[in-house]
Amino acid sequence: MHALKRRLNELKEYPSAVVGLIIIGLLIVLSIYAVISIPYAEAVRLWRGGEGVWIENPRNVPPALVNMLPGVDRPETMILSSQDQPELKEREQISEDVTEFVISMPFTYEYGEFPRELSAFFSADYEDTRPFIEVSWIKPDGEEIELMDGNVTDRTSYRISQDRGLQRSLDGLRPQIGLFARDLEADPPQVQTGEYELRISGYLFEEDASFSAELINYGQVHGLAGTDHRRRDISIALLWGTPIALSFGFLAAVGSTIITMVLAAVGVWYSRWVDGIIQKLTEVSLILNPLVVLVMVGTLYSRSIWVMLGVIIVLNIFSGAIKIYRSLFMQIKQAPYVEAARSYGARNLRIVFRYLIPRAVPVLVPQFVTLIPALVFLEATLALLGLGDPVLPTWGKVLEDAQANGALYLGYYYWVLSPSILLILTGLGFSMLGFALDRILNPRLRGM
C-alpha cells in the first residue's frame, strides 16, 4: 500500500499523466452512463431499427449544439399530434353512421431557415369503410393551399416533402420550402415567419370509427451528435461505442500481455526445446500481417467482435514483445535471489510466477497501458474496412457508414468528427499515462 501511494504521488509530478488520467476517467464515466441509461438490448434495437424506430428524427442533420454558434439559428424538429392534444379536434354527428370532423394543428414558425422535411401520419380505426379526408395548409397571411384528399387506411404516411404534384403547384419549389416561402417568385426564397396551420377535415362512416393525425416538421439540427442517413441518433453509437472500445482494448491487452509474459518466462526458465518452440512460433507470427489475418477471418468465418478479439489475442501473444520479455528474464534469471530460491528447493513454476514475473511488472504496466489504444484503433480500422460486428453500435461503424454514404463529400463533417475525436482522446489519454508510467516504473528512465 505504501509503494502504491508513493507511485501515485510520483504520477502527480507529471502533468501529462494527470491529463491522461482525467481523460480515461471521463471515458469510464461515459461508459458507465451508457450501460445504465441504455441497456445493451435496447442499444442494439435502436441501432438496427432504421426509420421505423427513428421516424421522428430528421435525416443527415448536425447536432443541436451548432445553434450555440454566433449567428446560427437552425430550426429544430416540431411534432404536433391530435392524440396528445385532443382539443385540436372537433366532431359533429351528421347522421347515424356518418361523423364529420375537423382537426386544426396550428404552430408558430420563427426560424430564418426552411425545415428539412415535412411529413404527416394518419391513423384510422374502422372495420369496413375507410375514412375520407381533405388536407390543407394555411399560411400566416391567410393563403390556403390544398395538399391532398382521399381515403386513408389504418396507417397512412403522407410525405409532404416528396409530393411532386404539390411541388409543381408551388412553381417547382420543394414543398418544405414553398409552403414556408414568403414569395414563390423570390430568388432566393425567404422564410415567412408567423402562425401556420395544418387543417384536416373529413368523414367517418362507422359509429365507432376514429381518426388521428400527426405532423412532423423536421428540423435542421438534432440531439447531441446529429443523425445519419437512416435517421439514427449518432449519440447512441458514440455512447455505447465507449464501453465497447474500452472493453475490447482492455481485454485484448490483458489477455495478450499476460500470456506473452508468462510464455517468455517459462521459455527462459526451462530453456532448451521449450524456449525453442516459443521462439519459432514467434518468428512465424512476426512474418504474418495481423490485419491481413483479421480480414481473412472476418471475410471467411465471422465478423463477431468476440471472434476478432480472440484472434487478436492469439496474434499478439507471439509478437515482438515476447523477445523483449525474454531478454529481460534472461537477466533476472541470473539474479542472486533466484539462485537462492533454487538452492533451497523451490519448484520451477514457483520460481517463474513468484520470482521472475513480478520483477518484470514495471515493464509490463506501461506497455499494457499504451497497447490499449492501439487495439481500440485496430477495432475501428476493421469496422472501417467493413469487417466490424454487424450488430454492435461502435465508433468504427459510424465511420464506416459515413464513408459509405459520402459524408465528407456532402459536407456532413459532424458524422466523421465526433467518433474521430473520441478515438483521438482515447489514444491520447492512454498514451500520456503510459509514457509517464514508463518513466516512473522503468529503472533505466528514472531521472530522465
The other form holds:
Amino acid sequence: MHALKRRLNELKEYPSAVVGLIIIGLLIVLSIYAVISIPYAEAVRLWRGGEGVWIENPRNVPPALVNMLPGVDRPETMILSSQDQPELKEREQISEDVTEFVISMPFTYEYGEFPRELSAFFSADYEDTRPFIEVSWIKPDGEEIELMDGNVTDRTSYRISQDRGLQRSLDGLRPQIGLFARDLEADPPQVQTGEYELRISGYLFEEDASFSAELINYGQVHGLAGTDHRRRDISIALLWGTPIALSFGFLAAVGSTIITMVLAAVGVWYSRWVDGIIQKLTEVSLILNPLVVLVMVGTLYSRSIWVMLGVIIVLNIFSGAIKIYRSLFMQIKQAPYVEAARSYGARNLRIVFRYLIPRAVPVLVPQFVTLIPALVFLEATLALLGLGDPVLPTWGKVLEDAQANGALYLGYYYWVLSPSILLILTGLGFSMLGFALDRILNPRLRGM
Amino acid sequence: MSRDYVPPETLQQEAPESPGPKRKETDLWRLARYAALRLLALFLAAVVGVYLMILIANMGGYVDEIRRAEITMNVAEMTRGPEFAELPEEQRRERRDALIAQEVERLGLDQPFVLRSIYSLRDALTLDLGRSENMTSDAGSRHVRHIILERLPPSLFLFLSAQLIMFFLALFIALALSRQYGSTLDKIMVALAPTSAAPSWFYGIFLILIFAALLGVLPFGRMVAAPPPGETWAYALSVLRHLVLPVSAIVLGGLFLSIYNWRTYFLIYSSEDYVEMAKAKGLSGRKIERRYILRPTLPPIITSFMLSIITVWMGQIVLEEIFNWPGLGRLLYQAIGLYDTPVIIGLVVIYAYLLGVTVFLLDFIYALVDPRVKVGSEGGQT
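Rather than the form predicted alone that you just supplied, could I have the structure of the form predicted in complex with its partner chain?
Once more the chain from above appears, this time first in line as the rest of the complex follows.
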C-alpha cells in the first residue's frame, strides 16, 4: 500500500493526469453545488413541470452569453405586473356597483432584436359578473393599437403573438414584431426603441371585485444554458446531471470491478469446476451484447436508473476484464509468499482476500478509472434512445430532447453543445487520469 | 493443509491427455479431438447465450402479457366498425372472442411460455428464423431472413469500410510512431488517446453540427438523397456523400485509442533482447520490424481485426439512429420497440454463430502464426 501511495505521487509529473484531476475536481464541486442549491425533489419537480411551472420562460432560446458576441443584442425576458406599480392604477366609482379603472404598464425597450413571444395574463376576482376590459398598445412615437376587448375570468391568458386578427392588421407581421417595428413596410423590420405602454381600461361590476394584469415580453436569451422546447431552463438538467452522471459511473465501475476481481481470484484459487464455470460464463456473456440487453430491459421492463445500474454491473462482471485478472492471479498464485501463507495454514478465503487480491489492486486502479467515462456515456446512450430514467434530469435526456426536436436542423446549437461539453469533459477528465495511472502502475508500460 | 491444492500448471498439462498407451496418438488425432471439444464448448456457450437472450427478449414471459393486451385492444378497435354495429351484443362478443383466439393461436400464445421458448431456441439454432410478428421488410416480406437481408448491405457497407479504414490507419500510424518514439507527433497522439472515451455517436453529432448544419457541405443523414437519383453512378456518388460523416464518426471514435494501444504494443516488443541483438548484428530497421516486431505481435493484430469485423453484425444502434442509416442496429432497435422477438433472436443467433466460428478459427490461426502456441495444449491463449 505504501508503494502504491509513492507511485501515486508520481502523478504530479504527468500533465495530463493533473489536468484530469482538475476536471474531476471541478465536476465534483459542481455536483455538490447542484445538490445543495436545488434539493432533489425540487429538481425533479421542476424538470417534470409543464407550462404551469415554466410559463415565464421563453421557448427554445440560447443562453444569455450569446449577447457577448459582436453585433448580437437579444432581449431578455421582461415581466411586468400591474401589482408591482399600484400608483399607475386609476379607479373611479361610477355607480354603486360599477367601477371604471385604467391601468398603464409602461416599459422601456432598448434591444436591437424583437422579443420571441408576447403574452398577457389577466386575473380577476369577482362573484357573478365578469369584469370587462379593453387593451391597447402605445408605441414610443405615440401610435395606439387596439389589441383586444372582452370579459375576463379569474384567469385569462391572451397570447398576443398568436392573435391572427392583430397580425392581419399589422400588415401580416407577427404581433411580437409588428408591435415593436419602426416601420411596418421595412424589410427587414427595425426595432423602434423607447418607452412603450400597455394600457388596460375596463369596468368592474361588483363592489369587491378586483383585477390585475401581467405582461410577458419573452426574451431571445435565457439564463446560463438557455431553454428547451418545453420552456424549461436547461441549466437545471446540466447542473443535476453532474452528480447523477458521476455517481452512476462511479457506482457501476466500483460494483463491476470489485465483483469481477473477487470472482477471478476465487476462480483461480479454487480452480477446477469453479474456474470452469466462470470461464464458461465469460464465453456466454460474449454473445450477449450489453447495449442490446439494456435496450430490451429498458423497453420491456423498467427504465429506472437503478435497474439499469444493476444490469450494467451484472453484464460487466463477465466481460473481457475477467480474463486479464485471471492471468494476473495465475502469476500471483505461484509467488513464494503465497506458498508461505499456505504452508503456515492460512485458510483459502484468507489467501484470496489477503494475499491475492491486494496484489492486483495496482492493475485495478487504472482499469477502474477508465471504466467510469464509458459508463457515463452508456447512460447518455440509453437516454438518447429514449430509455433514460423517467424522472431524473440528466445530460443524456437533454441530448435526447434536442435530437428528437431536430435541434441541429433548426439551429439550436446551444441545446446540443452544453450537455455534450459536460459529457466530453467528464470523459476526458477520467480517461486522462486513467491513462496516466496505467503508465505509472503498469510495470510493462513504465517509461512509454 | 489444503491437500486439494493442485498447481495450475500440472493440472493443465494433465488435462488434455490421459496417461496410458494412448499417449502415442498422432498429432492429427489430437488436433481433431481438440477441435471437436472446442467446437462443442463454443456451441454450448452459444446455446446458453441464445437461450438467455430469448428469455430476456420475452422478459421471462412478461412480453406475452403485453402481446395479449395488444391483441385485445386491436380486436376491440376492429369490431367497432359499422358491420359489427348491427349485430346483437351477444353475437358481437362471440365474434370478438373468436378473433382474439385466432390471433392468440397465430402467435402461439396458447402454449405455455417455457415450451415456446424451447421451440424458439430449437428454431433459432437450426437457423430456421421464421416469420416476424409485426415487422415487414420494405419489399413487404414477413420472413425474418428477408428483413435481415434487406438491411445487411447498408450495414456492411458502412461498418466494414469504417472498420477497415480504422484498422489499417491505426496500425500504420502506430508503426510509424513507434519508430519515432518520443517525438512531438508521438506525444500528440498519446495525448489524444483519451478522446476515445466518447463513443462514435458523440462525434457523429459534432460532425453533423459542423459539416451539415454550419457548413452545409454534407447531408444530415440517410443513405441516399431523397428522392434517390436514377442513374447508377449518381446513386453511388450520393451514397458515398452520405457515407463520409458516419464513417468519420466511427473512425474518430476509436482511432486514437487504437493507435495508442498498437504503439505501446510495438514499443514493448521492440525493447526485447532479441531486437537489441538484431540491431547489434546490423540488420536494417525494416527487417527488424518485419521479423522481430510484427511477427510476434501478429496474433493480437489478427484477433483484434477479426473481432472488429464481427462487431459489424450488431451495428451501432445510436449511430444509425442519429444518421438515419438503415442498418442492422436500427433494425434491432425497432424490433425491440415492437416486441418482435423473432427478428431479435434471428439477429442474435447469427451473431452468436459468427462469434463462435471466429473464436474457433482464431485458435488455429494463432498456432499458424505463433510457433510458441501449440494447438491442443491448453495454454491460456484465447
